[in-house]
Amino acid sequence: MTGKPKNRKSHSLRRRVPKRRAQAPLREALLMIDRLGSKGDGVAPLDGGEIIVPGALPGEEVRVSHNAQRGRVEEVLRASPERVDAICVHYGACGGCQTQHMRAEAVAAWRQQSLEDVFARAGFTDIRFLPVLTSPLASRRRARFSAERVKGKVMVGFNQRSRHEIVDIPDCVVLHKDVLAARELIASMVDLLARPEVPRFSALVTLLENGLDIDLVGREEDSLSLAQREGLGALLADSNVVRLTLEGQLFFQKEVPLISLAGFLVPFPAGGFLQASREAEMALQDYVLENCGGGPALDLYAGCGTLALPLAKTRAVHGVEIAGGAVDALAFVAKHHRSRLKQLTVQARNLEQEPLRPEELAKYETIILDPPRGGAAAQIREIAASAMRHVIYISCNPKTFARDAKVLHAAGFVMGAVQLVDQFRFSAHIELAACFNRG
């Protein structure tokens, strides 16, 4: 963020917890269930429709609590073969994972069942896989707290599921160590802060290779008091935050905050984007690696070079990026590090509003793409018109990857082997990369 948002006082009010709405009562019911849905939730028929139950498997006998959208489990009567124990003590409470009482081998069926489905919609079939890429517990680098100070004690946690109300996690199994000891300066940082009017914050905490990076949603920096800067300074002295933001202005900044990537250290952009993981970030390099030509290749969407630079190393790689500050990361180490490169330059672009056209296109051998969630359909129908022959695509939304993946289809290009990464360990996101080839 280079500037405040227009009416920052609406800003942060809008962040006030709505109040609860009466329930209407529940009804129970003995329920045997059909299927998963997308987000991983027990599917069952009820009185003419279907009904989402969280934490029921295929083929489970259960008896549920219910409204007319969805089931709470009370008792599993007879329970699936993939069923296992789940390792959190805050599952089930806790909204941020959803696949824990499933076996891996069951999760990642699910998984590229799934995508089958959303690929048959478009009209693919026939898709081959290749073996899902897993996270190991204890990887995720980067993750969302929600904070809140109610009765003079603050939660800092992950919501629940559907529900505004946190869950307080003093412990995680997904969350790098380092992330999740964050909680404790996140805590006194929203007591320090908190307002009646306003009680909740959230905290972006990214584990960077120096240090900490947070940004801190709930106050912003002009409405401190000078005892609260103070505080603040205090908390932050003697911790490992390399940079505080406050609702994405700059707090406080100990020394420049280093991200590795390919083993280029690349000054991390408050805001910028970063894989949850170091593992789904190498599985995705490799990916690109084994199946991009020799040639020139453009890397759109580049961010700050996760793809980039470890093409870079063996061929000339020109990278497009609309975020300013990864632009500025990325010509850093094509500046400062040129020894080491082949050739790598980059493009400060809107490629929503100014998709490259078919002639900018025509010098690279491939382009790769790493959109984010809401694809990149104008870019892709000018690759579609050109005569490109190498496509690669990252995605973290299978919906919007199978659309742009049509429209190419349609221009000739033949999907082949797609990698899912489950980097989101025991969630229902996931990570895919497909390539494209056309004679």
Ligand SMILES: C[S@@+](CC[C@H](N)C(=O)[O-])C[C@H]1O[C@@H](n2cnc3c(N)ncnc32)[C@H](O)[C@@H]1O
The other form holds:
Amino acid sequence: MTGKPKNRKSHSLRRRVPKRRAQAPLREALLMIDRLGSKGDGVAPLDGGEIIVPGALPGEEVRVSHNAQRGRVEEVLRASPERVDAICVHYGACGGCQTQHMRAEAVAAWRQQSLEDVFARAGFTDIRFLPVLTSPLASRRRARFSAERVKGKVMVGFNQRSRHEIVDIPDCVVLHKDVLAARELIASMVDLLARPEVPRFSALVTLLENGLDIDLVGREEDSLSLAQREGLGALLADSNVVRLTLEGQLFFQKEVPLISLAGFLVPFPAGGFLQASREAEMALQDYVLENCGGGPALDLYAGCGTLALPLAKTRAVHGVEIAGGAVDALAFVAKHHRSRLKQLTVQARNLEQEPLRPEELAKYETIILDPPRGGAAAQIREIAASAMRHVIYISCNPKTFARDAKVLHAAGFVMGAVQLVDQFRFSAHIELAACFNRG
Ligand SMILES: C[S@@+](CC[C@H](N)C(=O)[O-])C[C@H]1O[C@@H](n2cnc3c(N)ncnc32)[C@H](O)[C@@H]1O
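Pass me the form predicted in complex with the ligand as well; I've looked at the form predicted on its own already.
Let's see the whole complex now, leading with the same chain.
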């Protein structure tokens, strides 16, 4: 356990009990579903507009109870041939998955169409897709649970879709078993720490090489009594947790939390980024290795080195990243595993405010970018203005990816086939990767 952190303001108590909006009374309607929306929900015409009907498929006739925006399926009167039984017992109640009621082919077709629509809006009409690389069931090594103590009982799970209520998910099919098992410990921690005015918590759980890394959000260490600190310490001493942070502040650490990336054991920083499944991490590494030139490479938004480390075994790599913890982790590997690396250098830099300029880019043969959801607008402008010829762009947001691709296209880059990596099984989220080259 750590000592009391100094000079931190406590906002915890005031914002814990969320406001519940007054619900308008629901109406009933019979609807014909027209199409699937961007999140995989059915969309149906109603009263001159459209409403969203989760769990309904195009061509289906459904009886729903609804408000102005959303309908809940009460009965499927005519089912689509694309409808299948969900494989998870929590499906429908739990908001974690959205597409289990569709045949896999229908999901693939819907996904491709939604991506084509996004790209078409950015001016791309002839996108080619490589076969999707899908992570297996029970492979998600990172999850954010919601937890709440209500009437003396603690629930730990995911929120219902667009709602506040938590669904317990003991049989979730997407989470790694060790992440799923963490729910019990989280329930004990929340039972210990919850108060009437602070009933609700969230817990980000990440499965590392030497245990679970948990960030519990709900109460800061300063607000805990001595008995609560001791109780928490006892729970953790007996667990497979390697680190617990409370609202991002270190509370407990058994040993240095480690993640293995490309065969290197990397000290994993609190709050660090990790691809959601090991299989997706390896798929992205393979993609980058296959498409990267043999000369010096620049890994922008490098995180802890998922992409930089496999490349740096055989070519010089410079990683750039904003988060100090990730930069330190990568610098640690560069220093302590020098003999296994051709060359690895690291730089802390905010690429939105201070993107690498064309003269800095000129040292490299290939640029790899893997930005957060907002994309890499400022950096892409510099790449477009440079003489660079080879870019590998990985993204978790098709909209910002297409926006940035349009800038590269206008600067003479040609986009290759798009590789999809489905590491968020049964959700609307998808990872994309593509190469951009110009002569
Ligand atoms: C999607 S993650 C990719 C990390 C890494 N490539 C991986 O696969 O593990 C995006 C990374 O960008 C970093 N980042 C976010 N905003 C940034 C900025 N303005 N400048 C530099 N890095 C940033 C985040 O800290 C995070 O590590």
